[in-house]
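Presented as C-alpha cells, the chain that follows is alone, the form predicted on its own.
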Amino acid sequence: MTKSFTVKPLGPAIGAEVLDLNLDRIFDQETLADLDATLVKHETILLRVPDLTLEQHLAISDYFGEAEVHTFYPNLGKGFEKITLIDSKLGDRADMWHHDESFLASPPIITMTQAKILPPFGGDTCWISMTSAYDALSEPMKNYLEGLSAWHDMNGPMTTALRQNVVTHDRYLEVINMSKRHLHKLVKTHPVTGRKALYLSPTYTTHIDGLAPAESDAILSYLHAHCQHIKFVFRHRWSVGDMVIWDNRSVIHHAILDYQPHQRRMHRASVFDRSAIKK
C-alpha cells in the first residue's frame, strides 16, 4: 500500500491495479510519485479513471518526462497537442506485439492509454514482462546475448500498412523515406531497478547486427516464441475510461485487432527521457 492509493496485482509477473485513486491530487508530487513507484514495480498499472480530464492526463504525463507530438498519428488539437487520437476509424491500429517506436535512437520511455470509445467486443490489449522473460532464459543463452545488438526498422510495419491498403504509397513512401531505423542492443539494463530486459519485438527487430542471417532468424524466432509464453504476460479487457500505463523500457504490447467493424478510440501519451532529450 502506497500513501496515495492502494494496489491490487493483476498477474503474477507483470500488471497490478491501482485503487482509491482521488484525481483532485494528481497534481500532487507525492501521488505522482506513488504512481511512479507502481510502475516501476509493476511494469503496467490499470487507472479505472472515467471522469479524467486531458490536463490531467497531460499531468500525469509531465510528470514521467517529455510527451511527444506523434509524428504519425494525429492529435487532439491547440493545448492537448501531446494526446495522441488512436483511431480504428481513421485506420490506426496496432495489431502486433512492439516496443513503441523502437526504431528511435531514445524511444518513448513510458506510453499511456485511456479508452475512450470501445467496441461490443473484443479490443484487448496484451502486456509482456521483457524483464521476466529475459530472468527465465537459460545462462548460456543469457551468456550468449550479452553484448549483442539488433536493427529495429520502422520499414517492416510499413510495407504490411501498405498490403493491407490501411496507408497510400504516396504515405508509405514518406515514412520509408525518413530512415526510422536504429541498433539497440539485445538486453538492456533498466535505469531505475537495474533489472536486464530482452529488447525486441516482432515488428521492428529485423535481424542482429553481425550474424548470419540463418543464425539471426535462428534466435530471434526462438526468442520471440519464448518471450509471449503466458506466464509473462498481462491481458486487459477495456471499459470506457480505463487508463493503462506500460514502462516501454521493459514491456512490449499487442493491441488485439478482433473487433472490425466496430470502432475503438483511445487518448494516448507517449513520454521521453528529458535527459536524452538534451543530449
Ligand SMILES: O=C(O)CCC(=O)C(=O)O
The other form holds:
Amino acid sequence: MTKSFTVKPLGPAIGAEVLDLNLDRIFDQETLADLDATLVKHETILLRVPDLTLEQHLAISDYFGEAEVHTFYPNLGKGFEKITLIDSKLGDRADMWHHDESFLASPPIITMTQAKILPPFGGDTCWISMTSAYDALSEPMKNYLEGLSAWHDMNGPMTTALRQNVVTHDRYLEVINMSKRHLHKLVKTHPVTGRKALYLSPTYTTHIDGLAPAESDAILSYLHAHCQHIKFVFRHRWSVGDMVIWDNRSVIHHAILDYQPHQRRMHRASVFDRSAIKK
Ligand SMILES: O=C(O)CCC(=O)C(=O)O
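Condition change, the form predicted on its own to the form predicted together with this ligand:
And the full complex, kicking off with our chain again.
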C-alpha cells in the first residue's frame, strides 16, 4: 500500500511537514506506523489538521504510547483529562528550553501539540536537535560526557513562575510540594535509531552528579550554549489547527513569549513509553 501522505523536510537536521494526510486514514495502523517512522527520522513533524477532533488527537497519542495526565498543566476535563491545556490566559506559557517533564524517572517520549487560539503575531515554538548537537561535539568531549549523569528538578521553574505571579499559588505550590527530581544520563541513546543525544536543559537540569559545583556550572553552561546554536534549531510559526509532534528523546523545545497581552492556547497530549511503565 502506498503511504497516505508525503513528507517535505523543513531543515537539514530537524523538522518535516506531513503533506496530503487524509484524516480518514488517521486510524490505520499503517498510516500511524508511517507517521511514527517519519517522526523518529525528522525528530519534529508538522501536520496541518484544523479538522482534527479531540478523539482523533487522543487516538494518535494512543498509538505512540500511554497518554498522561500532565503533572502541572491543567487539562480539558470531562473525559478529556489527557488533553493538556497550555493557555497564556491561565499563566501557562512554556517559554523555556526543556524536555517534557525530565524530572520524572521515565519522562514522556512523544508530545503532540495543536494550536487552538493564536495571537495576531509571535508565539512561535522552537525545537533543538539534541542528536545534531551531540554529533557536533569533539570526540574527547563525547568520551568525557559518556559516563556522567545530571539531576533534573521540577522546582526551579515552578518557583520562578510563582515569583512572576503568572500562575495561581495554589496550583503551583501543590506541584512544588511534590518535589519531583531525577538523575538522568547526560547522553542517551535513541531506542529506535541508535543515535546518541544530549539530555539536558537550562530549565530542569540543576547539576552534574559527582562534579564540584563550579565544574558542573561551567560544563552545563558550555553545553547549553553549544546546543542553542541556531544551526540546530527548527522554528515553527503556527496557524490555527497546526499540530506539531516531537520526539522528546531527540529534541528540547521552547515557546517564545513575545505576544503579550494576547492569548495563545494550545491543546497537547504527551505519552509515556508503555514498555517503561511495565518495568
Ligand atoms: O506551547 C508550545 O508551543 C509548547 C508547549 C510545551 O512546551 C509543552 O507542551 O511542553
